[in-house]
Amino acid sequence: MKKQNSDSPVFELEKVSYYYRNQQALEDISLKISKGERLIILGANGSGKSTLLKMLDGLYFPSKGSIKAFGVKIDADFFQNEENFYDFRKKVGFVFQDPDVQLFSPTVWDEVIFAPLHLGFSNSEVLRRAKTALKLLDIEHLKNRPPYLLSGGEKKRVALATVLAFNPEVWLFDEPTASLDPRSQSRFLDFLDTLSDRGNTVVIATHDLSIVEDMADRVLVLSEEHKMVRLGKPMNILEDIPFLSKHNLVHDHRHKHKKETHKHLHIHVTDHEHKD
């Protein structure tokens, strides 16, 4: 994989469209990411945000259009290069939503080693890696569990663990704080905090806006015909109502108070906040 130059975006789409089986999933994205960038892909169920995101970690390629990983083209043929291949699964790191389909090997120790020691990193240093990792996301005395047996908040720290352990440039998060206690989301907010303050490029895909203000520098807004029709600055897009309620990112929620029924705007949040 060629150097990238240091003005060259992490991550260049031009014209990118994405089809499953014969479904459009995504419709002429253009986008650059820059380094160190906090960006959120915000849409609704349906919308495309994980489709964008496994494109961006080069689990799909484009149907139509290209993108550019670190200055390079990436697709099919990029990947068979086994140079390439180990260079960017070193910077580039996925955080799926659902942790049980990340973690699959017999104990925690088994996670947090398993990507450094296939990444070609020496035997010391997979050790070293492996036990910052659970050190730095408090889980050292989970290290000999089977991740089956560990609570939902357990396993998302885990499978940060496991990423964390080759210590990527990009960080790919998929509906991040879904199903998560309010202390393992406040825990896992500081964890970006932490990204962000060591220059990590992080990309995110929610339809949590209450995370918006406080960790992205733009946000990108997929309909629900899978296009972008939004690129911005967070406040500018959460102050916007109707925008938000036109793409289902809020609802009018009814309530009824004896015989009297009134609505309110239903900001759609993981601990279902309401704003008035």
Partner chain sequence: MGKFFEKTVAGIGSLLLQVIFTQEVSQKKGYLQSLDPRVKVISLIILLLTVNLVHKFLSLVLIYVFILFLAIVSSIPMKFFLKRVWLFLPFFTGIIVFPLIFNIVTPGTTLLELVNLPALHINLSITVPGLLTAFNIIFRVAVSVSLVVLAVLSTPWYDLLKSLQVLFVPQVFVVILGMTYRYIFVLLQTVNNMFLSRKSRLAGRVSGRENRKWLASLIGTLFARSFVQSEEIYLSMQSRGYRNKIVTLDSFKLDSHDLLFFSGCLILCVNIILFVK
Second form
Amino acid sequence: MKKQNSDSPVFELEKVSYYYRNQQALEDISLKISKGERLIILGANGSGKSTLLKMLDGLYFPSKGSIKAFGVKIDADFFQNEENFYDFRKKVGFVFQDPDVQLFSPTVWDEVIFAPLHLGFSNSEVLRRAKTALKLLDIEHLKNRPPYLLSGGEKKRVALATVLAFNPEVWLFDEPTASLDPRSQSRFLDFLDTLSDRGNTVVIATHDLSIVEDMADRVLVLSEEHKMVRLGKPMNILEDIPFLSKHNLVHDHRHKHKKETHKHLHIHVTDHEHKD
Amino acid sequence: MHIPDGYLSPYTSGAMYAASLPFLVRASRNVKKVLNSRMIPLISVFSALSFVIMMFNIPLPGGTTGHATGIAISAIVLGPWASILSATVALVIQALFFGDGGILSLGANIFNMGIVMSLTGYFLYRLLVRSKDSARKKIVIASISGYISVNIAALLTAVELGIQPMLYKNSLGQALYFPYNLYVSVPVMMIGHLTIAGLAEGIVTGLVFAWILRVQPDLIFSEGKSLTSKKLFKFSFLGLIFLILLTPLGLLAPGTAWGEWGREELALLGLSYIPAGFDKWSSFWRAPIPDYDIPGILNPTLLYIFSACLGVLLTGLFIFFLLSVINKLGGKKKSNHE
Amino acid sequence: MGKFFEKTVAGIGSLLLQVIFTQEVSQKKGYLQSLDPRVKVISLIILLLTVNLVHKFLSLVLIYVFILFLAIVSSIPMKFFLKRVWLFLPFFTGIIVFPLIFNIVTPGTTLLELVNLPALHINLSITVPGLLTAFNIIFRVAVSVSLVVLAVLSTPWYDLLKSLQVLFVPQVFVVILGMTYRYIFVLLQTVNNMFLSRKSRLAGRVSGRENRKWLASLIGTLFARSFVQSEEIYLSMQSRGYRNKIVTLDSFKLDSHDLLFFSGCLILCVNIILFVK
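Moving from the form predicted alone to the form predicted in complex with the partner chain:
All chains and molecules follow, beginning with the one already shown.
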């Protein structure tokens, strides 16, 4: 991987589309994410948020368009190169929505050492990093527990520790607040603040509007047709109730709309725009 | 069908481990080639599923319940090689952590259920099914494949158990491991499996197959090209030869007290509770045995091997015959429907 | 909702309890717990082989006494340990060997005559060699099971798993075993939830046919979900640096206690095989 250019954005998406088994999952997304930014991707279930995150993490590759990370195009060829693979993986961390997917090892300890071990850190460094991660998240006592004996909140914290152990620059979160109790949620928001203070780039996919106002510098809204329908400041979007309702992000005024073509949708959005 | 420790002599157990090994190696190579790095999570999750299915009590017609292994359906859905691996992993976990089946006898359990059931389940299905078959017929075929494959596995288990008293006794001629010979072990095992366990397996295989066919047909494993009958014949032939070779493997071990294994008393006991319908089965095994003391011509070891071979062959032929009849009937049924 | 429902839920429940209980016992302080799991596994397998090789009842008794001694010094709850082996064994092996005790199966010195009608050629009695043979088989099975239970109760399962590598089990297979064990619980949780939600929605009797259909859809759902889940797990492994090669960190260390235990077991087994048989 080429030396990172400090001016170039962390991610740069150009007209990215993605199809899964001939079904559209994302359509024509163009976006820049700069270093230290906090971006929230809003969208209803099935709008393609998770897919977008997985593309940012180099797990899926665009069917059309291209993605650059740290100024270099990432595609299957890029990851074939061992050096590129490890370099990218060390920089970008992903916290999956379902902790059961993230926690696949026999014990919490095995889970936390997995990333540093596989990313090629020395044994002493692996131990140091794992211990620090457990300590920072206050879960040292869970070290020898198997993941199936953990509560939901504990699982989430362990999932964070697995990523914290390799301390990536960029953190991607998929539905991080789903099924968290209020106390765990506020703890998680503190954790996000710490990341931001340290200058980490944070991208969160969610449909939970409650964290948008505090946590986002910018908000991207995906429609149920897998298109980007808004990109802007959180306040403007949060106050636009009809818009949120249309995209299934608030519950009350859910209304279906017929199959519409690409063009119509944008007109539709502006029609619905709320005026102060 | 899980054989616990203490039922098989260590020699038989060793032979069964040895018999399983080449299949496991072949299976992991095959699966690795197809799935590459995705293999680890895929096999893990499906092994877990296999384990969970074995825990279910299946409600059977008539109000009873029975367990199914789910191995036939996973062979049809995942393909035989992935199914061998996932069933093996599930069996290892059952033996290691939950005491279901022994550690020394694990090789035998892997062979009977993991390997033989996966292969027979899959190949029976592929042999009988045609791509233009109606969904209904495919479901029936899947179900039959499940029923037959679990019975073949049970038969193998019964044979392994039944040869123990023939091979291993203490100096007083008393059984050390499983105490009954083939006359007893085969009919007793088969009664249970031809009825309850077979039914449970058939039902699970058929119903789950129907569900997948309706909801997510793209899950079902296909090798692209359909199985040619020549290839299949070759495979079943090799399998049969292998089975015949395997059965007397235990003979290599230093057994004791050969002369006593044809005891009238044991035969009496065994035959006294075989229902009329199973006479055919037991005669497969019995037929050549009463003549074992033809002096000087054949020794008991050779006769034993001979009778085992004959048994395997006859069973195979019988199943083949049964299947072709079913296949013909199924074909007619289908044309009536349309 | 029927027997199958109750039985399955009860089965899952007892499995989970057993797992939690085992986990607790295996982390107690005790002799076997302090040993290197690899040494422990090899030693117990040598014992298991010996149990299955020997012929005499005395050999089995000697080994069983040794097992009980190990259980005591490893603070294994005795009541549980004995119950786990002896409560269920008679139901399975006991029934199987039961006919052996009669003269029609095992002729020999009569111990107790049950029926004797010479006119009808009926004579049923319990014989001494019959009883001995039956008990010998039961005992062999019981000692074998005890050994496995002892290993499982005194070793956290992930240590047991890692120690399999010394038995020439390939590393990939060990990783798969670990992951399987983990996902059994994820699936069981799903199953339990689906059973309970069905129970809460249904009142009254449901036909066996309906139950079978529902069970099939449950298994089918699990199949489909398993595909999705395995794909996601693969991605999450990749995301954390997995590149077709599993790396593990082994921290086992052998010391003199381990060697002492191993040689003790070996000497016991060799002596039993050579001198008692």
